[in-house]
Amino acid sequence: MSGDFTAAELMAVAIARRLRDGETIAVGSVSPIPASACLLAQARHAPSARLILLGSPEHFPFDGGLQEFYNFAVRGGLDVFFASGAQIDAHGNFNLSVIGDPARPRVRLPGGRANGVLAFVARRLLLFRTEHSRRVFVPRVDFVTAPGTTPPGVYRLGGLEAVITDLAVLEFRREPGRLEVGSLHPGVTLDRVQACTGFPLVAPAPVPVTPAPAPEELALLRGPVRERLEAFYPEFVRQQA
């Protein structure tokens, strides 16, 4: 990664630029980079965005806890939801449930049930991964927690929009229903991303470069965003300082 910024900062900026003013945006637990992106977007260009950040008392407006949040989500209240994926395949399917044979899994993963529902009721789903590797980007997921595409007649408000990683942005194209390279991060080559991906990549020629963070964006991330994030992600903030 080139430039005077970290991979986490570049990911946060790339995500923040996709968020829009007035949207209701939810971020799950153990997600400091999307949380940073939400706070950055609100500080810079989306002051009316409604943020729901699990773990943050300031940004969790549900007295009834998680159940009230889920009820709000399934009623169509979410414009954007963030999820990660232990495995992601070329067709935008992601796995947060089990690794290995589902009948005899090697590993059981947290978050599968909630993400399987929230992926269907948010108008836009954004996946993120800080590790772009063949372990994550696999030819076929072991279990489909949520699919990239949905059969006709199945209720789904929106769907997958993109996957943001430490190497690139992969855009999900509804037609033909697969991930394609949207941009490469500064200093990253297409050959490197392909070597770290377990399925053949489709990419435009030439491949766009992810715009680097602007000085104003870095100043906000390292100043007021970091100060607010420290209340619920102190270890992440210490690592970034």
The other form holds:
Amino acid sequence: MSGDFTAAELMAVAIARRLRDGETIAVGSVSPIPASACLLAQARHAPSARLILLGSPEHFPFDGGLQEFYNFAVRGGLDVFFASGAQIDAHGNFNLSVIGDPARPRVRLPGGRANGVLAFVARRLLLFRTEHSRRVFVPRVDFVTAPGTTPPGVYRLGGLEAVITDLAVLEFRREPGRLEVGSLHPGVTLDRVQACTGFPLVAPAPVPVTPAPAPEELALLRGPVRERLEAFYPEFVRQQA
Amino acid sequence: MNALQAGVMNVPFAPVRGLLHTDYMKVRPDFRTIANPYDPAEEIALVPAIAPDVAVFHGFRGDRFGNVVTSGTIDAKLIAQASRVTLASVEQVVDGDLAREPHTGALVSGMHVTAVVHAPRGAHPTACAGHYADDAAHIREYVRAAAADETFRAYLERYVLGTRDHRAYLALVAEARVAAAGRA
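Instead of the form predicted alone shown above, give the structure for the form predicted together with the partner chain, please.
The next block holds the full complex; its first chain is the one shown before.
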């Protein structure tokens, strides 16, 4: 990664810039990068954003358990929801359930099924993945935890908007229902992203470059955001230091 | 979540938002799709109720009436109400009546709890909010062991079947940690 910032910092900044003031934003557990992006956005341009960061008691505004959060989400309470994706395909289908044959999986992943609901009810679903590789970006996911597109008549308040990785931002175009290159991170070529992606990518010409973090954003990330993140992601903060 | 909620309400199934056109509908023949009886143009997914025979959860404090205060994020109230028998292990047993004291977290009413067991560090190797973090090294050991039947049997033999009680389990875990620190 070029410049004086890490891939994690660039991802956090790219995500933070998509978040808007006043939005209600939820982040699943084991998601330190989106969590830091939310805290950054709140500290910078989205002071009235309401954050629900699973794993952080300070950012869990319910006392009725995950059930209350889930019911809130299902009624359309979430403007933005973040998930990762063990596998993501060209059509925006993602898999957080099982790798391999579903009848005899090689790996069974936790927490998939909630995404089979939340991906339908969050207005903007953002996927993040720190590993942009052919292992992740596959021609066809082994298991559809949530589909990129659904036929008319299916109750769906929103859906996939973009995938943010350590190499690029891929935007999901609902028409024609596929992932396309939105921007490449500084110093990353389109050839490299294509080589790390298991399906052909469409890209605008010229391809935009993801804006590098501003000094002010880095200062917030390394100062107050890191301090608040440390309370619920101590190991991540240690690795980043 | 809907399935447990159906269990709580003692109805046989629950309609669910989402799930349609996911592979869950393929691998779970008991998940069904029906036309919404009140709006036949809409399809909706159904899941069968979950009403466990026995539920076990870990809490911070418990009292003689079966009241348990626990983390507000683990849905203990839900599983306690959905299950026929509910067992709670707790860090601490207190003298008073938790239902009449201010508390942080969630109060699971003793009406839903069959028995309370005093078991400090009972959530190990997972975390107990405000008390201890998860034991990442032990969880890694468990994950490695769970990869094959033979290694998993060895894990069960060592930590579960081979330990006399909870205290012996904790002593064994502490011993393993010291040994690992010695190797590092």
